[in-house]
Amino acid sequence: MSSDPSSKTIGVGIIGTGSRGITCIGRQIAEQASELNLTITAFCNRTASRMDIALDELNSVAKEAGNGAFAVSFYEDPLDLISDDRVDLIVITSPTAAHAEAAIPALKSGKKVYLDKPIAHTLEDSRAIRQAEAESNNPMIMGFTRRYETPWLKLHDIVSSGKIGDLKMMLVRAVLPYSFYFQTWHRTRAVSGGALNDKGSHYTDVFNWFGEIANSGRATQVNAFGGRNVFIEEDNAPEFCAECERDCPYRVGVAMPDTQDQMKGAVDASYETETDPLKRKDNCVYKSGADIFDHASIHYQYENGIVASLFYNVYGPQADDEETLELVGTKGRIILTRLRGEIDVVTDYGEKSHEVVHCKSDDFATSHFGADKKLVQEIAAFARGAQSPVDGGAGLEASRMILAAMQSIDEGGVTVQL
């Protein structure tokens, strides 16, 4: 029997069988089965209906891809996938206020483990993760796909030659038409910890991993200012959208086409039989209970001076300038626009170059353009042993910057000390 761990067959167990389980991840998962020697052994979730859907789906992939349907056992108990013998790597994709659960475990459990961002929802919950992945000494690798996104990546490899001179300001524009937020279980923070930590993560940590070229250190101080002025409650705001008939332009359906990025209109119809709000897709973003923001202006300051700044809200228009990155130091500035897969590259003070970088990645119409492709093909690296490129310590220090500008935002805009 061979030694070489590459000829082994990993077993992934997924706990959260939904649209970043399975859409993203296993969706890719089973589209690299055989060429990655992977191959997934069980589901979690504790509605045993979608786990059903989830097989059928990934079946659909893996046999449209050649490769051979999965035998998948079905768990609703976290912890019986995770002892489970078949399961090599634990991949976590359940609602954020779930993750602590089933990550802590996992990581004492000694099996390798992905766990998707945000870390969780509460600071304590998200210190309580990194510390058993710190006293397990387990690492695990985290899902913040602008790491594995191509222009993101060759923007840092950019940065990191000099080309701009020394780093000084970082801004982040996400202007998204992300209404989900409002109309699944992202919409209560005690489940999601938050929209802003929920999607705001991601750009703490492009900013801890951009800052990392310029020695930054820790972010020490954050002021904010944000809340709501869209997504406002109505009093005779309808439930759900299946039973509302305005002309809203934030109205999710069955069948409606999925959009790049995005999780707006990707309903089936199982989920019309939901009795609970929290598992369904198309609450009414106008009723009450929803206690996340829709919009904010985020500044941090760190150890070495850097300043940066996160310009968000979740009822922007579809368009090509979604979200992009701007970073200026001492010789020039670059812009990278996510949607058009461009960077915009001023150098020597602007007084003799300018050039835009078109690198689009050949999977860049796959899910999270070309990220999770590449996400699936570093996990099952990690899996067999290589250097997890992005840990739970940085998970912590996404969402505790994050997790402190809502601070400031439920404070009035007050200095929080970082």
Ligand SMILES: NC(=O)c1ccc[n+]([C@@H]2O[C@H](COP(=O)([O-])OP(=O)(O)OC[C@H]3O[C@@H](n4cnc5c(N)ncnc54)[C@H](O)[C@@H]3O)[C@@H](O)[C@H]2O)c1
The other form holds:
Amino acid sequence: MSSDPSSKTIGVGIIGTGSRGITCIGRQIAEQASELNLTITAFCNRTASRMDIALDELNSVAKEAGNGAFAVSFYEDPLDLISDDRVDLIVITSPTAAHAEAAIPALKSGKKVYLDKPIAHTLEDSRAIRQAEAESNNPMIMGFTRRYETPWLKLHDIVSSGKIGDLKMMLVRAVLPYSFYFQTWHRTRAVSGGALNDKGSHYTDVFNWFGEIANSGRATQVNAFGGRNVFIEEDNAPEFCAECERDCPYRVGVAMPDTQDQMKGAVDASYETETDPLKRKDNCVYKSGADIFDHASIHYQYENGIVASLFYNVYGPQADDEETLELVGTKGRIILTRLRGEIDVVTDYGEKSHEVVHCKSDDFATSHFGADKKLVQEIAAFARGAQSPVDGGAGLEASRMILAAMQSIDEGGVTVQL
Ligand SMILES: NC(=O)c1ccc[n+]([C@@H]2O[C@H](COP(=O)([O-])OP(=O)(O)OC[C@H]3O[C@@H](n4cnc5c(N)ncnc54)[C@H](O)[C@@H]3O)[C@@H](O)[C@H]2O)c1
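Next block, the form predicted in complex with the ligand, ref. the form predicted alone:
Every chain and every other molecule in the complex is listed next, the one we just looked at coming first.
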């Protein structure tokens, strides 16, 4: 028998077969199954009907890509999937509050684990997952998408080369048309930890990732203002978009940018038949019961004095500059505009050069601007023994920073020590 790890077909079990697990990661596995020698062997979902729809979607993608259909076992309890011998790699893409119940036993099982961000909805769960990872000596790989996107990787190289001098300030501007946070399970902190944790943990991870270049150390303090100033409760709000006749800019299907069409699969559309509000994807943004923020302005200070800011909302207009990262060094500045796949660099104190670098990859039109395709390649290598590029330590740090910012907002903008 060959001992070459690349010759073994890796069996993948997906816990949480929704938008992220199926339409993003599952799709990329189905498309690249032959090249990467992966197969999907198991699903787990607390709502059993969601697994039939998920399998139909993935088998049709696999067929289109010339790969065979998957033979998949269905489970309602994550422990049953984890102990299935046909599962080598466990992909956890359930709603954030359900991460710990799957991630802790998965890590302890010794199998390879992919966990999506944010690590968890509370600091307590985040620490428990990180502890299980450390105690089992089984580093997992996490889904901080920007670490797998070509322009962000290119930006990291440019800053590491010293082109803008020593990094001193970082700013993420995220003016996002993401009303869906008020329309899905993300609308309650009890399930999501807050939309800010969901999205903002990407950005705090980006701050930490770039901060490492300049030996920033850890973030030591934060203050923040924010709350809700657009998606404010209305007494006469309808329950769901499906039963509403208002002309509303936030109607489901209207507010997501066209660039991410591949993220709107059959799995998503099928939620229309559910009656439980937490399973719907078209709750009215003005309905009572949401306890998340729709905007925030957050400021961190790092051990070595670097400062980082996040300027964020989820009621932004659709625009190709909805997400930017600006980094300022001692000799220049650099701005990445995510939807354009473009980096604008000023070096040498502005005396000589102003350059615009276009760095869209060939896969830019696929989900998360090509990141999910690359992520699945990284996951496959990780399952065969490569080192994790981003583990639970980074996940804990990213959520620790965001949850502290939420505490600052809840307490009226006080400075919180981290
Ligand atoms: N890395 C990224 O860029 C990115 C993007 C989107 C979502 N996510 C993360 O992926 C996770 C899932 O988000 P989503 O958008 O796919 O949500 P979703 O609602 O589309 O899918 C979640 C699925 O999990 C199922 N589920 C619910 N409770 C479960 C449980 N206890 N065990 C197993 N399955 C359960 C639901 O029925 C649903 O099918 C979240 O943590 C989210 O933050 C990450």
